[in-house]
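Read the single chain below, which is given as structure tokens and is the form predicted on its own.
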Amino acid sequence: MKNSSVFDCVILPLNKIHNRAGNITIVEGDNNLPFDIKRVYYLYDIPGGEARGGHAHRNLSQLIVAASGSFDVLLDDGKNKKVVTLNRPDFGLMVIPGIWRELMEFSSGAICLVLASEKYDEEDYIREYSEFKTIKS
């Protein structure tokens, strides 16, 4: 966990089928993911200026997407940050074990979808910075 960067957290393109009806875009895990899906949840009616996330996780990853309207995701190694906005369906930002995030901005209707590598577990999470800045140290 000591060496994941945010800048091995990468935006991937999801299959996006286009019909006159409407698109539909495909995840499999282990096929368009490096991992096996063993967790879905969304987040939505996030009320304005509300910011969610605020934590890391020492081994599960998370594909993060933005299912309606658009967020920004502040993502944090400990030395290095950067942030990513969301506001297509068909792509996904994928983030490591390691990396503190935080998601904000969210426009009105935004649905923040997550897939995670592992099933909840509290132990995996580190949910105070000055913890997550002394174990990357």
Given for the second form:
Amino acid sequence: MKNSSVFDCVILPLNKIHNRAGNITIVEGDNNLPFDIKRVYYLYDIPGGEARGGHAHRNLSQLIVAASGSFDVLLDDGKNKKVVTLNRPDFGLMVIPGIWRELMEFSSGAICLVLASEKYDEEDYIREYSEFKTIKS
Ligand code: TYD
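Since the structure above is the form predicted on its own, I would like to see how the form predicted together with thymidine-5'-diphosphate (TYD) looks, so please show that one next.
Every chain and every other molecule in the complex is listed next, the one we just looked at coming first.
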């Protein structure tokens, strides 16, 4: 977590089964992901101009998917930053432990689906950027 880098937060192509009645994407822990899925949550009804996130995790890995619409994910490892735009339901962004993230620029009606490696644990959060910088330095 101390040495984790934004460059290891990669975009994973997911599968897509297409037919004339629409598409389906399947994500199975072990098969498509480097972790087992213990929790799923999704952000929706995000008012225009709002940002989410603004924290890092000590142990949690996540796959973030724009299930609908689009948004930007700002990733920061304490040294490097990068912004990833998510706008396709068949691609996911892997966010590894020890990365500060902010989600912003949500399009109207966007749905941010998050597949998580652990159940919710407030102790796993680093919510102060100054503490994050200290841990990463
Ligand atoms: P938080 O992770 O801070 O939201 P975001 O990063 O999207 O801005 O969570 C918002 C609130 O929801 C906070 O009070 C904790 C609660 N929460 C749970 O109880 N369980 C969960 O699995 C998640 C993700 C959040």
